[in-house]
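Presented as structure tokens, the chain that follows is alone, the form predicted on its own.
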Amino acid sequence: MWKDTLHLKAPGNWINDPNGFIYYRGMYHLFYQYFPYAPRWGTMHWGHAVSRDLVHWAHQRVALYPSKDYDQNGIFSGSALEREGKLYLYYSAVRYLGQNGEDIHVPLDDSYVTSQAMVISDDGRSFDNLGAKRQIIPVLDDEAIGDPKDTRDPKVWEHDGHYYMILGSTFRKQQGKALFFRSRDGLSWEYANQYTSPEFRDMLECPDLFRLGGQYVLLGSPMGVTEAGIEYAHHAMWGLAEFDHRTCALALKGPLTFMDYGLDFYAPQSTVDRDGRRVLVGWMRMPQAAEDPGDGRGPWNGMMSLPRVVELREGRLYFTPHPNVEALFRPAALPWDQAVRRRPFRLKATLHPGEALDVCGYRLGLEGSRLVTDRSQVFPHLSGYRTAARTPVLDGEGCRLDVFVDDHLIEVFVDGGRYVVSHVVYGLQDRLSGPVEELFTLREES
């Protein structure tokens, strides 16, 4: 099977949301939304990859595929939980209400219903799709609770011997909401509570709730955040929250904030690593398929961000590369020329006012105390996609940059993870074959 370093890429064809991210039996398991037939969205399966260090990934066989009446048209996003040594996978199950005669992998008139389901694996390697699945929350029939179509993405966790589930939902695509269910055994679930907020916009996807440094943090991907007419209007965001496990009452303590200012990053999911750190990965959205000559996997679309540690500092979240990512780039024995040509690679720099950094055609500069990036030279000329990005105002006059470059992705960590800008790019393979002095340029601008 395919193996990837640092960035998990589609093993051919299409991937999107990370699912079931967990450290289990000495390995990290990352499942993902997977359409195995073409490099486009379609009938969702769960692909599966494993890693010992969050850096070197090996793809496994497909873990979950449609096999039941209630999930016949898709295994949508969900999460994983370890219980009594077994791996519990929770997912949203989709059934179309009409068949599209021209394309059976796309719902007719966007009409479908969603329920919540699960499967238990004894070892995290084998998954009985035909016999072990069970539907645990049927399609909702009360709009006051949640939408029968758009209620999805269960994130499940254990607290004091009880199990809790948060789901994203909406009221008629007018108001996003979070739903809560609870269970004594992880199998039988009851509705507990809900929370709505204008911060959830039209619909909330992929919610993730956890405690960090004595504070609850909510991650989510509200739909309809930015202006219409741009390809991505839905974005990954974070906020501090209050949560009471006794009543499942949730309340945001302030507005939601972008997790990544490149705005290609979506649907992140977190887990706790081997050493107790909160770590996450997110899906990097690609506007067109890529194909790496000599790779052999064929056209592929979709990849994951590098693993990011989530830290709470002075009342806000910082996102930093995982220590194992640091270790990947630590060896300095290679000559500079060879080290640069190892992909992916890393560059650290300090940018001062009046300076601009060019990394293989990707431009970074300071404008009005904000970091501004421009990928127009390493991005297809497609209308309707953002080629520039900017952070909020920085604290100092300059900024520290930690830049990770792969063939199709550039991730920029600003001022120790206070902000992150990640951009999908194309065509870096050819640029990386040039002279070393042409790869990076730091210059003063008038």
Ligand code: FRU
The other form holds:
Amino acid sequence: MWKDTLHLKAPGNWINDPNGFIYYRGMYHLFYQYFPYAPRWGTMHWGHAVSRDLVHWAHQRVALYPSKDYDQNGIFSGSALEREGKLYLYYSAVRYLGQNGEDIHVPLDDSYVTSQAMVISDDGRSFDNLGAKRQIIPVLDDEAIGDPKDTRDPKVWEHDGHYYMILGSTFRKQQGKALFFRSRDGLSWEYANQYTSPEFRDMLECPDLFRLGGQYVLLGSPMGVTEAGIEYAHHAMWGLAEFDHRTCALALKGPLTFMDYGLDFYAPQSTVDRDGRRVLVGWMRMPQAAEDPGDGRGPWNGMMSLPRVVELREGRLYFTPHPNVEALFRPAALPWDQAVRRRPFRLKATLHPGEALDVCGYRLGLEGSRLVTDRSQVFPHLSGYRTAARTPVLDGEGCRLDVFVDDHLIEVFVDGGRYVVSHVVYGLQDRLSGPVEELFTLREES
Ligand code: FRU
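Output block for the form predicted together with the named molecule, input the form predicted on its own:
And the full complex, kicking off with our chain again.
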């Protein structure tokens, strides 16, 4: 089975959202949306990887696959919970309404229905797709509650002996909303409440709600944030919220903010790490499959971001690389021009107004108090994908950058995690110039 260091990558073919992210029985488990037959989206399975430290991942056998009438066309995104020593996995179960004769892995005329389902695993290793699945929330038949097609991505948590589920939904694909269900045992669920906001745009995907530093934080991926056709229309965002477990009443306290100012980060999911930190990973969307590495993996499309610690400071979220990421690197022993050929590597730099860095063909500059990035030299010429991005206006004279460079991904943590800019890249060049302060490569033993 495939092993990945630092970033989890598709084990060949296609992956998208992280699912069922949990620390369970001494291991991190990360499931993911997986199409096992080609490097494109299709009938979803849950792939599975495990790790002791969030940075060394070992892919496992497919965990969940379509096997029931209600999930025959896809095991969509969802989450994990530990209960009485067992691993409960919750997912959205998709059934197409007509068969697409030319491609059975995508719906005909985009028509399908979605219900919510679960599987209980005794050990997080074996998943009985035939005997242990159950449908827990049937296809919704009341539009006032939620959409029969577009209601998905259950994120489940426990609070004071009860279980809660948030789902993304929409009213007629025009108004995004979040639905809440409640349960005493994690098995039978009742509808509790809903919340809608123009901030959720046309549809809300992959909501995630948790308490952090005395506040509730909502993460979600609204569809239709930016105009379709210019770039991806859907983006991962965060907002501070109020939430009452007794009524499941949610209210955003203000507008949503981008979680990442690059163009590719989407559908993140959070969990609590071994030491109690809130940590998340997101899917890095790739417009083209990466080439077959030649080791049998084959062409692959989709990877996960670094595990990022989420912290609330002065009313806003900061995203920083998990300490286990830091621990993987040490100061480069090689001259820097050689070290940049050994990816992944990490560098630190401070940019002052007008200064720029060229990291393997990816350009970063401080222009008009914003960090401006340009990947045009390391990205295929594809219409519909932007190559330039910029942060909001930064405070202070210079900006501090902590940059992680892997073959297909550059992640830039700006000013101690105040902003993150991540981009998928192709064909990095072996060069480095600009005001670099420190360069790090992987420790030998990694
Ligand atoms: C987000 C998403 C989810 C859905 C899954 C399907 O990328 O559209 O809402 O469950 O992907 O693969």
